[in-house]
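Starting off, we have a lone chain in the form predicted alone, written out as structure tokens.
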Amino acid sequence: MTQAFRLRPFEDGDFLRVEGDRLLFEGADLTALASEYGTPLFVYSARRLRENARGLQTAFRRHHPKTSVCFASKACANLSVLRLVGEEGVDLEVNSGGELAKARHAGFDSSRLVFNGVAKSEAEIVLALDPPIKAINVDSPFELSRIAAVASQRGVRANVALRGVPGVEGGSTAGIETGSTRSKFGMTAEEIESCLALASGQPDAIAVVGLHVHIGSQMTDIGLYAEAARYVARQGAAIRERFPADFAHVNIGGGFPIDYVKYDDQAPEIGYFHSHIDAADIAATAVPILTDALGAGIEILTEPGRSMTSNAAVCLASVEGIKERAGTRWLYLDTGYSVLPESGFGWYFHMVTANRAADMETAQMRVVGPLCDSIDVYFDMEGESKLAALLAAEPALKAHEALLRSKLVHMPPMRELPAATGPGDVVAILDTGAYQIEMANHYCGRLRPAAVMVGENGGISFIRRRDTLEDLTAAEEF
């Protein structure tokens, strides 16, 4: 069996630190929070959110002052989070009429909003034009014709940015790569030309204000960002030549990676979860390419989501059971992919036993969730099964097992936690501030979790109440 992730005392300055045997988060005892508020529980840091917002803006403005950071609200559209990043001067990217409505409810002016998506309805376009937002990122000629029709009916001019396909792939996993023609996103050169012709014919309805790309999430190859930037520089210059009065910005998307892995000597299966680049590296690589080609007057937009909120929260889970099988301990949490949906398709999150954070007597364990599916586990059940099936079907493949494992298995098979970890203990699952609370669901009758925020003064406040049993039936009729 491959090496598990070695447990050592993990601390992150004064953000996460060990005191006695307890893990503290912004000075708050996570074990005590679990006891007071119950689990599963998300705990957010107001300070870390503000630091991330400032850091992302600084990373790009260091190279190009005329940069706007548009937080991808799909990562966490909680109203308290939106208001906080908005106070730091961050704008917003939305992906639906619902996210647009929440953005306005949180206090964002229309001039601070961009709207992505591949299937915008007429009703959503109406919302985006009442009043017109900064940019609707157009995904097809059909969509642009729909926008033009709605804008004409309402007597307004729609600001649009054309989403191109830079032909970039690799560096992550196919499910979250969005920059290739194999994905459902964006337009080819021929489709962009169709949009430019349509816009030229309807100048009272359409203003082509920008060009947009997005290559994917958790992309860890810096060369891919350079490749995308060269595409944006080339295509952006061509569009600006056609629409010089309107063209004002280029949008290089988001998906900037974070490092989910805490130590360099961990198992090979971790792959793209271990990133040695961050937003600052991406800015230093991509921005000079854009400014050299498009000049200091161009506005550069970015759409970070994961890098804004992931490391600003932890999820607390309770250990509800243990099982010994063939010499292996299985640890059963009350938190599975209904609370951490990315875990259901093989996302790695580091774990610490919050009430045994200083305990160095460890054991390797299979960690699983409570749901009625075999994929509700914190290892790659599908990848391990495929690998085993291939080796059983063709014994000669044993010589290539390491290569096959690197391609098929994307999670470590075991976690190393304090050997005494068992029922009643609290496991802190780190870097869970993006996407999880947004995708949490009622599967298996599980209640969606509560979330609290640790304020900059150390106070604790609810930012989302836990669902009740009544919420399971509130939208249904009998």
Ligand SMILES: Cc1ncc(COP(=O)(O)O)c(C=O)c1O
The other form holds:
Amino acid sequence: MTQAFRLRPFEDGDFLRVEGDRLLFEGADLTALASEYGTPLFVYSARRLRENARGLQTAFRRHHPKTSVCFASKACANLSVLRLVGEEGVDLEVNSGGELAKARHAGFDSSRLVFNGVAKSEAEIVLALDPPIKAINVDSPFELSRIAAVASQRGVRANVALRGVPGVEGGSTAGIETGSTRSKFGMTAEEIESCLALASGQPDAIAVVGLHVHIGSQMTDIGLYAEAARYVARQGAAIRERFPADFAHVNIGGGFPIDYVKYDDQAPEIGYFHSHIDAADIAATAVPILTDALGAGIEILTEPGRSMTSNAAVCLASVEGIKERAGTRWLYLDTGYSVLPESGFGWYFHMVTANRAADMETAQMRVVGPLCDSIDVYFDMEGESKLAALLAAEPALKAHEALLRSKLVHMPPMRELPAATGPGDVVAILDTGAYQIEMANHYCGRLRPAAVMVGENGGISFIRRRDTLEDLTAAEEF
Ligand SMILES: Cc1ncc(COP(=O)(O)O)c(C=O)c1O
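Same protein, the form predicted together with this ligand this time rather than the form predicted alone?
Everything in the complex follows now, all chains and molecules, and the chain you saw is the first one.
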């Protein structure tokens, strides 16, 4: 199968298309952008962001007009991105006082903010009450007592939604699975009961306005959303009986998956990176369960992050080195997990050589980043090592190698790129618009990346400047 054939499934009007040998993004030549702005460089599409903002709202409002989409700003709290989705009527979910301050700075007023987190400080609660936001999603009875104390002190009433544990198991990796009692998030039925008792005793400080769940990220099993919705319907009805005047919404969180895989002959390791469902399927499943139990007057909140911004950006990397070892080619990029932190957790991002996008001759290679750790690679170093160790320890396991591989190894070992790909080339790493810039860091003295946005008129604007060498020292020089 050729590279050109593989491109076809995701060529999408002007969003990504091949012209000559170049990969174009919203009509802009990615290779030219890399040479003009340097790499690593994130390139966002304003049009795709707007489409996603509208699409996510429509997916739910088609079934239930009273739906608010609260973009999980941790996925990409870039000011330009926040303002753009805000213009489309999207509200925000924040996870810290910093994100709360940034949201207000971007122009979101308090009635458009919900605040999650498992360890909110008093200072953060003060921020959330000045003035009171739409909902503080409470994670424990202790936290509710802290909120009540701060609210009483300030003479305001805090709007709270209780974060429940729906007991939903499975889905993607344990690190991003948040709906089970084994995770640190949310409250059991007993803990919720304690909160209800506490709230009943402090009606001037606490308004119980909602119930919240969030079951994880990149959740590709529609059954888990149905289970979570049944929990919300049941628990929401029970809480509403106790606080009929205040209880106004249920929040089903985010986690809506996107399809990271751009071709059909997927390696078995690809698992949950290949999604067969999207937000529209989740809405069609969850909304009727919620409205049947809670009626048409209930407001439904959602908190998509990944599905809002992932597929709206690519990250451009330069090839800085190459090595041929025992018949395997290793390709060294200037971009590793300090720029694409999810790659360090074993996340799969599809790659295309931007300046050889039409090459027909392809080859398999090990693609790696520049950092000084063995995990700074675009394959699953940990999983491959665990598999090798198990097979070495018990040769009989060889008969189950395929099964073990599918459970332990979460990325294909090799990437197929044009065979001529080498130093000086530009690799476009797709679907990198969520959770990357936000987590990017200075590790190994690497500068955090720049980002540009291609506007709807085709113009290019900076939305984040690249760090400078001074940024590496500025906070430590007194
Ligand atoms: C409470 C909460 N809501 C929403 C999200 C967004 O999840 P996703 O980006 O998978 O949609 C997260 C992500 O961690 C979260 O913790």
